[in-house]
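Only one chain is included here, represented as structure tokens and corresponding to the form predicted on its own.
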Amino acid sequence: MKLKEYLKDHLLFLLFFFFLLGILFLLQNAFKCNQSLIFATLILLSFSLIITLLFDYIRKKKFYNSLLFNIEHLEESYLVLETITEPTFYEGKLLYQAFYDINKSMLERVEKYQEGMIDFKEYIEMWIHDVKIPLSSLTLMAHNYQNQLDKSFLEQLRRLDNSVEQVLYYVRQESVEKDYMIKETSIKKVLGKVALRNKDDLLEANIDFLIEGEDALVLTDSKWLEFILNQIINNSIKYRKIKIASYIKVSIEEKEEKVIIHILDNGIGIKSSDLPRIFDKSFTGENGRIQRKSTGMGLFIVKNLCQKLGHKIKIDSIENDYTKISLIFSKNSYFDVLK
């Protein structure tokens, strides 16, 4: 709050005051008052005005400066009322009450919105579980009659199952802390499940799936790790080179303080300009526009889940050469921030 702006706001009042002061001066002269008395009266009134305005400015400045500072520096600006005390002057009380009423109304609306979102998420989860049962039955039936069915039928079933699972994990990622169970997990055991899930796609695409290095135990949730690895492997399959021998090489590297899973493929790679945004929500990049099958959500969900679990993910790629994704697990604590 600036003194100049404060005085400008009170300009009409000041003009009216000095107008009355002039009238008083003329009246006192008309009644032949003592000149010393006239000047003493004018000085006293002017001094009273200055003291009154200065006092009013100081208490308002303290309140408004504190209010503006807290709004600017708070991450959640709507919590500003928690950081200031109710002012003593009338205008401030009106403003404080207005903020209180607005804040209360907003919190009530947010609470209703959150309740609606929770209900919606619960419904989506229930719906997905209901859908996965007939999907699993269809997949089993298709395998029993695979010699009589077109290969594209099974492929579309697998794509549908993967998309449904992706939606489930996207819905759950905000409340992942309530759903996971951290324990020592065998990397090769999880990789075996991922390989089995993608067996048909790997065989059909003639992709060699290689696992190198000794098994290692990491602190994580096996179900969430399986989803993360499955999304990465799916991308490697989707963005393979068609006319050359393709491979996906998974290597396990164990160090003193961390374990790293490297997933390397010799697919079409990623443009260097796309790499900084590869984990952004709905970002498909050049490859996604070419393939026309990408939603840009897979790696976004993977990145979020890694952050929730305390793991780190890195990606390195050269276009038309390779893509390498590394998952890093701390040995000390699953929620360590790794550098």
Partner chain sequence: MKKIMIIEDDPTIQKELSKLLENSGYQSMILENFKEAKKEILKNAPDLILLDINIPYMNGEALLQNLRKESNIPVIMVTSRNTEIDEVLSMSYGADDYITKPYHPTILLLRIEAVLKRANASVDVITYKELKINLKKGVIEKNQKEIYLTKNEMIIFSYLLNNQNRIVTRDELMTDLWNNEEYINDNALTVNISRLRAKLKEVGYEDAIETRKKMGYILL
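Note that the structure is a prediction, hence the values are computed from the model and not measured. Whichever C-alpha set is largest while still superposing within 1.5 Å between the two forms counts as the rigid core. Residue numbers count along the first chain shown, from 1. First, how it differs from the form predicted in complex with the partner chain.
Remark: the rigid domain rotation between these two forms, smaller part against larger, is 10°, computed from C-alpha superpositions.
Return one more block: the form predicted in complex with the partner chain, after the form predicted on its own shown previously.
Single chain only below; no partners, no other molecules.
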């Protein structure tokens, strides 16, 4: 709040006051009052004006300045009402009440949307469980009648399962509640599950699956980690180079402070101009356009899940050469203490 602006705001009042002061001066002169009395009246009146204005200015400045400062510095500025005290002057009280009402109505609206989101999320989760029942039946039937069915039948079922799962994790990473549970998890055990899930695709595509390094324990949710690794390995399979000996090499590196999983493939790689946006929502890039099957959601969800779990993810690639994704897990000494 600036004094100049404040005075400008009271310009009419000030002009009228000095106008009256002028008339008073002329009147007192006309009545031939004592000169000293005239000056004393003028000074007293001016003084009282300055005091009143200054007091009003300081009172308002205190309130408005803290209001503006908090709005600017709060991450969620709509919470500003919680940070200020109700002002003592009338206009401030009106403003405060208005803010309060606006806030309340907004919160009610947000809550309505939130409830809608939760309902929708619950419905999607339920729907996915429902879909998994016929999926299981079909998988079992495909196995029981494998002599009569083509191998690609199972491949399509796996594709369906992967797509359904992507939706499930999209819903989970968007939701506010905690859907995960952190515990000590063996990397090789999770890798084993991912490998088994992709076994047929890897063998079909003639991709060698290699694991290097000793097993390490990390603090994570094993189901989420399984989804993350599955997405990464699915990408490596999808974007492999045709007609060369393909491989996916997973190495586990344990350091004092952290554990790193590197997933390296010798696939078609990623254009350097696409790299910075690779984790963006719906980003498909050059490779996605070639394949046309890409939704651009996989790595976006992966990145968000990593963020929620507190893991870092890095990508490094040279077009037509390799892609390397690194997942970094920090070791938390707090948990060591608990053990």
